[in-house]
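The chain below stands alone, shown as structure tokens; this is the form predicted alone.
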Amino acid sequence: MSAAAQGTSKAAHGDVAPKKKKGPGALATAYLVIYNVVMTAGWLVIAVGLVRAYVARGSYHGLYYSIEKPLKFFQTGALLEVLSRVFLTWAVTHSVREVQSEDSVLLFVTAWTVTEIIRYSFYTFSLLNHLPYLIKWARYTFFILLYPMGVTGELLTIYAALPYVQKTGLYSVTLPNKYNFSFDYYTFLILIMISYIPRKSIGRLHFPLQKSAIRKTGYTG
């Protein structure tokens, strides 16, 4: 092949612009922005409710009752994202009222609240292509404290519920019955606690790896 032909070939290749990844359409972006704004506002409502209740009571005991309704609403609204949290909210904390005044409940509610305010703010500003450094920093730094704080609160709450579940037989099905089926909710909760080891370990490793990748690529989404 002649030099002229090679030059023409290179020029032709050079004219082909690299394909850009398509982002979500305008309608999808608008929906996601609205969704994340609403969720951010919802968790801010929970945070304000916690603070107001603490100031009014002068104690952190029983604060769950002051934010019970918005917590159930906004946590259930994120059903597909955080199914395990929905389980803890309804199948444990709501169902076993004796644990609602436990310190562990305040522990995981506080961790969830701060986490979700940061997370939904992060998503909103990322969709708008205007992500403040402070929110980006908080997203990948606060987890060092919030993640173990939330997990500890969740596990202690399930543990506190065990005696009540065992005593009352809550959600358990015993034999004999016409379906020839049995289910022990007490044992199921213990298995849930054991499952935290592999599930939460993976989650604990995810954020440092993601943070490292962001530093290398500069990606902010």
The other form holds:
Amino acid sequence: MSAAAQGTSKAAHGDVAPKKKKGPGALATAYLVIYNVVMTAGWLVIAVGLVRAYVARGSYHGLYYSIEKPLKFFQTGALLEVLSRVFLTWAVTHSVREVQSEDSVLLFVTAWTVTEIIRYSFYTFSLLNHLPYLIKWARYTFFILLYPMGVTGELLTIYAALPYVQKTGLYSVTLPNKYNFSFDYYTFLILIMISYIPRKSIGRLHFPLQKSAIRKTGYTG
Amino acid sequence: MKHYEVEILDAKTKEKLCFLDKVEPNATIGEIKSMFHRTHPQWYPARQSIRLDPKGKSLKDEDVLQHLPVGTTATFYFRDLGAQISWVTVFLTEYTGPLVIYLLFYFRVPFIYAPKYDFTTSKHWVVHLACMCHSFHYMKRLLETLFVHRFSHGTMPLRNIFKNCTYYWGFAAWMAYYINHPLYTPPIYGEQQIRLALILFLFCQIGNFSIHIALRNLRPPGSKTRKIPYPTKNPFTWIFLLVSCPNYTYELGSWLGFTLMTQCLPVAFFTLVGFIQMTVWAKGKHRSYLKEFRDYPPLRSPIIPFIL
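Since we've got the form predicted alone here, give me the form predicted in complex with its partner chain too.
Up next: the whole complex, starting with the chain shown before.
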């Protein structure tokens, strides 16, 4: 699942920044503010790291390495993040070294990064009850570009990993063995790619639907 | 004798759907449903939920009109439960699938394994034993559905059949694929393991059947009464002293036996998933026993003695 879809599902369930009528207690608010500030900072670090590495190298090849550590930390540290993002980072990009130099990785990392910066600033401001219209506008508008960008990057990355997975038999179990069980990671990845069609079409609709629902109900957030 | 008037409104829209006059005071909800069905042929009685309150519980078919808290003009609310299918139909379909599917893999019909193995048989005798046990289990279930079980509800929502069949048929195929695979590895501890597993399996099959018979005998034919089950002369029912739903306990035991017999991870998964589902059901049943019967034996646990 790409960045924007992740953000939409959070907003839909009101997980991280609930806009309840009574409002969260002081301690809960403080925790959420700190959490969101840290997440914003973390993704800014990743973004800055990307920019610096690009400037230093003069090209965008190999940018993955420059942000590898914080990316891994912030991706897995955010327990509320959807599993599929963790999957893409660890089970695909990390596990298949050959994929790390692909442009597609840059594509989805950029999409996630920009989305996350906007998203966490959105939550931070919402919690403080002072949401600049610019942030709200940015979140819904950038989604239109970032969502397909993220999805494309993710799909291309998985696709790039396929030949290496098939050649090395990564994460695969073959017969015969004493547990009488087998698993083919290559086929599994293909099934994941196919599953993007229904999953992402639903996700793609979420933000526009939410936006029109908000407009209709007059919810000012 | 004073007759009642009955009006039936839609629970959501409050629209008047049906008006029945000259209804006998001793008419049952079931009879009223039949009358309603006549005016609205698309809503057969099984898919009608009739209640006193739009958001209230459904009334039972046996409830008698004059014993309900209604005036001589009774107002009921109707909710459509959706297309219904009989329990018997669902059980027969969901159990026939695994029986047939497993045999397809056992006989190695073409397009499952490599062509050179088509219609060959396994050289491991435990594979033949497993096929017999699996087939016996599902044949037992089919016969129990036809001759033993007495269902409280006649029907369930139609979509359940798709959900249930996917579960049973899917898992049956997954397990059968590995057990009957040409590269199948027999249990590590060989004959000892298989013998122990078979004893456990058979013991629990007999136990499960004993419980089904005991539960059937609690309920006279055609009735829907509910009573506390107690141990009978059959030693396999003495487990009622410790457990509310020993049919599930024995079922778990059967599948543990089958897992041990085949030493197959997908079978272990199936056992685990089934165990989780049966525990949910057992806890629900246990809770409703406690609610309905003040004198329910306190020593009993839902599914595993003392533990769960």
